[in-house]
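We begin with a single chain expressed as structure tokens, specifically the form predicted on its own.
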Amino acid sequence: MLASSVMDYHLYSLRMRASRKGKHVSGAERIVTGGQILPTSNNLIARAFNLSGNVPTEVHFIAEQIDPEHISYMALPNVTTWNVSSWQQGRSAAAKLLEHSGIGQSVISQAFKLLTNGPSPSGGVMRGAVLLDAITGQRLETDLSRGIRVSRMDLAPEYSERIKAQLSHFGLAHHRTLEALILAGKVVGAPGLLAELCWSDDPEYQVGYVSDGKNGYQRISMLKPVGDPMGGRVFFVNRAANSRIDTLVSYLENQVVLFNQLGTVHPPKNWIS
């Protein structure tokens, strides 16, 4: 729900995007108080230049003040971790989880193919996510090279340390995991969005996830082989529940969302298939 009162400090959306010779190589963002702008911006820019073998040729950074009346406060989704013995088993698990979210097998297969081969028309990874009709498999992004970039979300500053401490107790406080959880939390709250499938384009990072509004954020320990540079996100859209794709995209890209509560974190489970 929308905040009912104006916060007693200014908040700023900080966004970093880095590219190498026109290819997107890194992106990160935070929402912080004014006093945290300098240290946080230094951290984000340092991340852009600490990419192994991918030194950027361009880094863009934006700091934008947020109107507190336009902030939506939400709880983070529940978290489940599935341990699998191979990336093949991980993809089988992801397919089953997506079926439980109401996605048909043919559309699931299409999503896997897109992330495996590269969803961009050029065959590479995209800066943003694929928006896929959950029934027909039709791609719904206006720009198939860029995709949909989810933006303007973070932990509420006054709850940030408490939530990080709770996640740390379960070994989930790494910035990569935390940022994925925050993004998934905004996505599952989007109108007419059924589920998300994601694995990283980092060749050394095998973890991915499936998320939806009912079951929350479900981490899968392996979703691709080591050394694979392909990855990305697919959002599955229920067109019957949301015929206004422009409204959905505006929410994902522009609505400011802060999370002030952590959902239930379940103990890790072994996937049996």
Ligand code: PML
The other form holds:
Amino acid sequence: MLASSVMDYHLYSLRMRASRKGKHVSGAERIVTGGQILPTSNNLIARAFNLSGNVPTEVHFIAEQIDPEHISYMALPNVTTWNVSSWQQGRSAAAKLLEHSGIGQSVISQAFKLLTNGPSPSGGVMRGAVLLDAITGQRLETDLSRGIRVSRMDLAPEYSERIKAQLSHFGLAHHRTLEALILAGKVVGAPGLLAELCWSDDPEYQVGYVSDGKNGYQRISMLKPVGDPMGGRVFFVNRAANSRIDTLVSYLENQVVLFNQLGTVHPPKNWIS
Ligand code: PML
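Having seen the form predicted on its own, the form predicted together with this ligand:
Expanding to the full complex; the earlier chain stays at the top.
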């Protein structure tokens, strides 16, 4: 039993990451309070050990108390779902959406290549994201095999059940969707960040998205073939708007962000082209 002061008042950031022989296999995190601290910790550790065929050799777990004065509250981005008939059509839709966000074609192709082949220098997936200069295509992470790990964000505990119920009403209850929407919500609020491209490294999960500050979280029903274990995230940075990459990375990794409102969720549309 936790002491009642911990149970009732304190927010904790709970973070798990699992690796196998030095390679990242899974990671997840939550920000919770009260009676949710122990069940959520159990749930995160269970996730590390529940990966079929990918038994971790190391699991790291940390619980860190959050200072309420350092929390930023935000609304989640608007959500649009584009249905496509093939992953190839999905990639061409993603390229168009990224062009609308102001990214040039050669940088878009480079981002596709990185996620298709594995952005880590060893050719595998990374837990962290690639940070790309949106003009030159230069990679800006200091450690190319680690990438940028967006951290310390969640639904505000007092709004969590309501937002999850609303998402479920729109058929968006999958934990991957919720976690990606929360992460994308933090990323679009970053200074100088133009857009994000993401598809999952789960071989069975084909949905991906393009997200930016203006058009929100645009899901694309297929961005890769079934069975493909490659995926990840690319963040496109406008260095004219923020030349301080250290400030940007510190916001993404350390700033605590809690979401207290869902944006507008548009009905799914078919991508025509
Ligand atoms: C969705 O909107 O359903 C989520 C898409 C990206 C999932 C990324 C991941 O879980 O690795």
